[in-house]
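The chain that follows stands alone, in the form predicted on its own, written as structure tokens.
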Amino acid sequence: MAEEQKNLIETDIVIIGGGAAGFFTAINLAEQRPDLRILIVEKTLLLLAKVQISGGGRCNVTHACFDPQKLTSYYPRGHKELLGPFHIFNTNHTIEWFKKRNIELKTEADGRMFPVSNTSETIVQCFLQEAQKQNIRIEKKFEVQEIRNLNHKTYEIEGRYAIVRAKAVVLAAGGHAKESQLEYLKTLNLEIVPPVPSLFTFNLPQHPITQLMGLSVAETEIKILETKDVFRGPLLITHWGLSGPAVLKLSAFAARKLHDLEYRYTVRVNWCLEYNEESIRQVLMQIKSEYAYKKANQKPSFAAHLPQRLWEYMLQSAEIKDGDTWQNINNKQMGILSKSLCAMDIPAQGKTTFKEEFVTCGGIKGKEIDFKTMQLKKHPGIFVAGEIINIDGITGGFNFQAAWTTAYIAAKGMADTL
């Protein structure tokens, strides 16, 4: 379609992205500057899609961490850049923001915070109603092809069937799976970190431990030998490999390194945190001495926290038969069992997205942004918010908190400067 045939839409602010960051920016800006015409453009027919599916459809709004410094530690990328912004808008402010709109949040045992209603629809409807109340215009099926800076006071956003002309632009299009999806930013000459997946589970093709699918251990230490990254926490064995909080944290912090390794790596698990390979061997030798006639398949007290099937799997790995007593176990078998307990090495190959919570690391480099206003340093009038920035958090509400924080600051930055 020729350019002259495209509809021209004139507005004050155009926000690219109808997700969490886009809506939060629009609503906060409209409240501060009701005189501004605000337009959200979304390339799909779905608004707030990630909000809808987050937390298994309950929407993990934020995390009960109230110290800005500590809060930054949950972000593998962006922790330095977020410290200042978290002093401006953090978890306390998020709770208050929703409370003002009659949405109470509850805290679960692991610190995740959800609406008391237990459904993401509460958050989705809140945003849609606020947008309607503030007369925020929304255009769906608007895929941005190019952004043109006309004169530092006017920007043109070209879509397939329409052109938007605005005084300011907000880039809030979320994470992208491929760098090619950020092609529309090319004219802005920004340094972009190529996106790669974060928050994924580990695939163990054909590994016998997957036969224990469904088993979990509450406290483990898991590391990737090739990267030296280590995390502690619950671990879950699935039919395809390893999952659970420890794995998800590890995948986030090692995301770029694992991508560079083409997702071929070795996972080492310590199932007994109080011991290492050497100290657990000494314990096993003592058990052999004191309980020589006891059957090995009866778990010793140090292994009480391990599921029986996992213990039996370790015995089988050491070729210890079902009826064997401790006196029958030789030194070689003791060595294999010690390693299984505290340094089990499992070759991994590939990854699986965690549920439907697709998160990427990558995006617009932090040095391109003034984090006091979320404005691009090279382009006054263009602001950024959310996951399009090279910032990402681990699972637990942290990615949404970064979206609320950056969106709030972007809205304030525009309200003060336009």
Ligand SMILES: Cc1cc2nc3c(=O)[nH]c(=O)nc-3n(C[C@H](O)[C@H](O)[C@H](O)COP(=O)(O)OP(=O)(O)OC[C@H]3O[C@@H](n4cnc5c(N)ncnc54)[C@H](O)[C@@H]3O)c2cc1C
Given for the second form:
Amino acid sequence: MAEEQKNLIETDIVIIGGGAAGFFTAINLAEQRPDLRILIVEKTLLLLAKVQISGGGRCNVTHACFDPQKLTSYYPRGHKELLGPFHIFNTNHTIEWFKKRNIELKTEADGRMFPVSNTSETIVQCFLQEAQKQNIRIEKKFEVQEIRNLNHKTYEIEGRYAIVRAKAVVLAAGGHAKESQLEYLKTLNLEIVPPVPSLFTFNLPQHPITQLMGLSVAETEIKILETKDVFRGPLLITHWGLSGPAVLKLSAFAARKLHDLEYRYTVRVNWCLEYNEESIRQVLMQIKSEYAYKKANQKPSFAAHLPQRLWEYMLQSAEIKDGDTWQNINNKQMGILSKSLCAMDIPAQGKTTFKEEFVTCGGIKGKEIDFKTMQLKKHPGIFVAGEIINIDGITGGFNFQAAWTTAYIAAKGMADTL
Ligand SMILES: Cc1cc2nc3c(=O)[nH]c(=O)nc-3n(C[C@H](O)[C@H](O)[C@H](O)COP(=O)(O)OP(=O)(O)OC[C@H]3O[C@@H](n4cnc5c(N)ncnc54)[C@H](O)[C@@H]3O)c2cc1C
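Shown: the form predicted on its own; wanted: the form predicted in complex with the named molecule:
Shown next: the complete complex, the earlier chain at its head.
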């Protein structure tokens, strides 16, 4: 369709993306500046699709972490940039924001915060009703293909059937799986960090340990040998590999390095945190001398926290047979058992999405943005919010918190400057 045939829509603010950050920006701006005409354009037919399915349908809105500095530590990318913004809008503000709209949040034992209703529908309906109340216009099936900065005062965004002309633009189009999907930003000449996935579990194709699926150990240390990244936490063995909080954290902090390794790497697990390979060997030697006639398949006290099947798996790996007593175990077997306990090396290959939840590591580089207003330094009338920025957090409500914070600041930035 030729450009002249396209509809021209004039507005004050156009927000690209009808997701978490887009709606939060629109509602906050409308409250501060009811005089401005606000339009959200969304490429699909669905509004707030990720909010709807988030947190297993319950929406993990934020995390009970109230210190801005500590909060930043949950972001593998963006921790420096978010410190200032978190002093302006943090978890406390999120809780207040929803409370003001009659939505109470509750905190679970691990710090994740959900609506008391236990359904993401509460959050989706809140946003939709607020948007309606504030007369925010929404155009669905509007995929932005190009953005033009006409004169640093007027901007145009172009979709397939229409062109929108506005005084300011908000980029809130979320994470993009491929760099090619960010083509519409090309005219802005921004530095983009190529996107790669974050938040995934580790695949161990055909590894015998996967036969122990369903087992978990509450305290482990997991290290990726190639990247040296290391975290402590519960570890879960699944039918495809390894999962659990420590694995997800590693996948986030090492997201780019693991991508560069084409997801082939070695995971080293310490199942007995108080020991290392050397010290556990000494403990084993002592057991051998003190309990020579005791069967090895009866777990020693230091291994009390390990599931019996895992202990037996380690014995089998050292070729220690079912009825063997400690006196039967030779030095080589002792070495293999010590390594299994404190430095078990498991080759990983590939990744699996965690409960369909993922975020993008990558996006618009932080240095392009003035984090006091969320404006692009090169294009002062263009604001950014949410996952489109090279900021992402680990699982637990941190990604939405970054979306609320950046959206709130973008709204304030526009309210103050336009
Ligand atoms: C299954 C799942 C569960 C999750 N659960 C949680 C959770 O419980 N807690 C948490 O903190 N985080 C969670 N996350 C992450 C969180 O959903 C995102 O970080 C958050 O939605 C980012 O908000 P956003 O507005 O930046 O992007 P999005 O919510 O993705 O919204 C962006 C919108 O822009 C639209 N768009 C894209 N390109 C264009 C274009 N060219 N033109 C017009 N529109 C466009 C998209 O269609 C989309 O609707 C989850 C993610 C997934 C996938």
